[in-house]
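This document opens with one chain alone, in structure tokens, the form predicted alone.
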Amino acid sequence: MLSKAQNKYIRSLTQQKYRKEYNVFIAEGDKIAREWLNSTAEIKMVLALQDWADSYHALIARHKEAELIIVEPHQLEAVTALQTPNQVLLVVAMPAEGADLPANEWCIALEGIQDPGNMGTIIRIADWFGIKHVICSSDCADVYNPKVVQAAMGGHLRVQLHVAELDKFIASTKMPVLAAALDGESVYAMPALDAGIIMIGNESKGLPAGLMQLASHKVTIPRRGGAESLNAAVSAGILCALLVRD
């Protein structure tokens, strides 16, 4: 049975103040939830529906920290962060930061991607491609907010997620920095890398002057249509298709 004080608890972790304030973060719905309890992430909360907590008892019991609360479906559609409430929802420990950024492989530097669904969405398509690192500004959407995690898809328990200063980080890299531009080369054009940072502007406003300065190519995906611009997350997932090689 949920209480008054976990409702509100639960409630308040859709907001980022409050995330911090108890380093936690929801994970939603059923594959993401297996995910998560597959893992040896800490789980502070398991709440379920009594059929669903009988299917994964064996799960749930590999995670003797988490407790364990059966609701009814209008208890977890009254703090599901989601428009359809699942089955399922974890309070999960946020993981430590990692303390050093990436020097020499792929990663994904992010600056200013606001909107939740394109965040997550990178973080899943880094998790495919086996990028193991996600560098963002200050600026961008948290990583934890409850649509960020849906839409990475359990992509959080594979990549590193870092918030840095992207401007000090790229200045100081040794590695190729490929801007993404809609004024850039080819990025058909471009020889094969071993390691590099894909950089990702704003959904808007694109890369800011003084982080186009510092990149060493600006790259672009010619258009042959009349679109305007890309998506951030379909420029992302292209660009990792292209560059990102065996």
Given for the second form:
Number of protein chains: 2
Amino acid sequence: MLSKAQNKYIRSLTQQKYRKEYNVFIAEGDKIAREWLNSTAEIKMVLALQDWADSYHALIARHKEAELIIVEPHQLEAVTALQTPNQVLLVVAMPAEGADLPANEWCIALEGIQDPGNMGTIIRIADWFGIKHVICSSDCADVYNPKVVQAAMGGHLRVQLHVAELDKFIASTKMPVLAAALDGESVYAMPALDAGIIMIGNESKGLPAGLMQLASHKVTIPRRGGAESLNAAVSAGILCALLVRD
Amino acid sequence: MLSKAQNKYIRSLTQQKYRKEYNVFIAEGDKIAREWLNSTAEIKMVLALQDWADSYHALIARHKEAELIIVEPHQLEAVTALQTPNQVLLVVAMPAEGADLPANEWCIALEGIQDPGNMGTIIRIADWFGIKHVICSSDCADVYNPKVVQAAMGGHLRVQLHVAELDKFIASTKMPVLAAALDGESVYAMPALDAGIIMIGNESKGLPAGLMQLASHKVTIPRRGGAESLNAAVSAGILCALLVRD
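Show the same protein again, this time as the form predicted together with another copy of the chain rather than the form predicted alone.
Next comes the full complex, and the chain you just saw is listed first.
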């Protein structure tokens, strides 16, 4: 049974303010919930349909700290942050911050990425290419927004997510900084690098001039057709595929 | 003034059934509306806030076939298919079908792409890389879904969109068919090609075995990290960036 207070508590977690206050976030849906339950993350609550809870009984039992609440479909519907709920919703404790910013390995830096879908997709890209750090400016979408968690498909478990003042980080790093731009050098002509920062700007405005000036290279994916730009997450994926190679 | 009947008519266009019945679709938002008004497309209606209509008076006037309706923000809010309306909404006549399927140029074939955002993003990718044809199986999201039109950012104006039986097309083509797979050859090792079909499958299931067997190459973006897969649109972008080159 889901109490009224629990219902209200979970619904409040779609807002960053309450995620910060309670120091938890939501991870939803069959696949993502299983990834989280398979990890060492601290799980606060498991809301699941009876069938799902039966199927993953052993997995849930590994988390003695978690409160298991069996819910009806309509109860999951009432609290989901997804368009359609998917069998299970976890309330997960926010991991401790404080890992150092990377000094000599590939990472992605994001300035003002607003769309949660893009943000999550970029975390998933980092996860695919084995990039261990994503550094976000404070005006990016919150990395614990339920839509970000959804789109990242478990990437939060393997990629360290930092919120930092990008200009300070970029100004102080010794790594090459490769800034996505519409008028830069062709990405196909970039030298092979062992490490570097792939920097992507806001969906409509791109990177601000100040950050662009701090870059060691302005990098462009050459256009052959008529589109004005590429989606920010697609650009990130293409730059990773072309730059982060053995 | 927007009449009750017009309000109802426009809201009905979020459904494919009514788009087919009336043979029109919606293109929304400042940037996309300007692209469409700058084209030779037949515009049926322009719903715009007064300020926007004043700013783009000359552009609207080029479309003598269009009915201009000045609306209040709350009226746009009531009919928008976007999360937040953006100044202007066009009702556009569906272009005539019937272009031949491509025989000797780069194209993208999609099987069961369900997410309208992915579908639109892939059309935008085709548009960026100068790929003139996207061929969709009948179980893909409708290419005139307002969210597809939104995500494609005007790509519909430059990319020909076909709905076709993919297995017949793939079985009959003489072009190389490069199927996105998790267990194929590395995309970095592909031979340089002048033309070909980049084939992408459903977001969670990938390509069905039958189509996979018809491919000349199974192509994989090598994974270095822990993610299970990449987003379908990101995969499409990476494959285009690596395969469609001068």
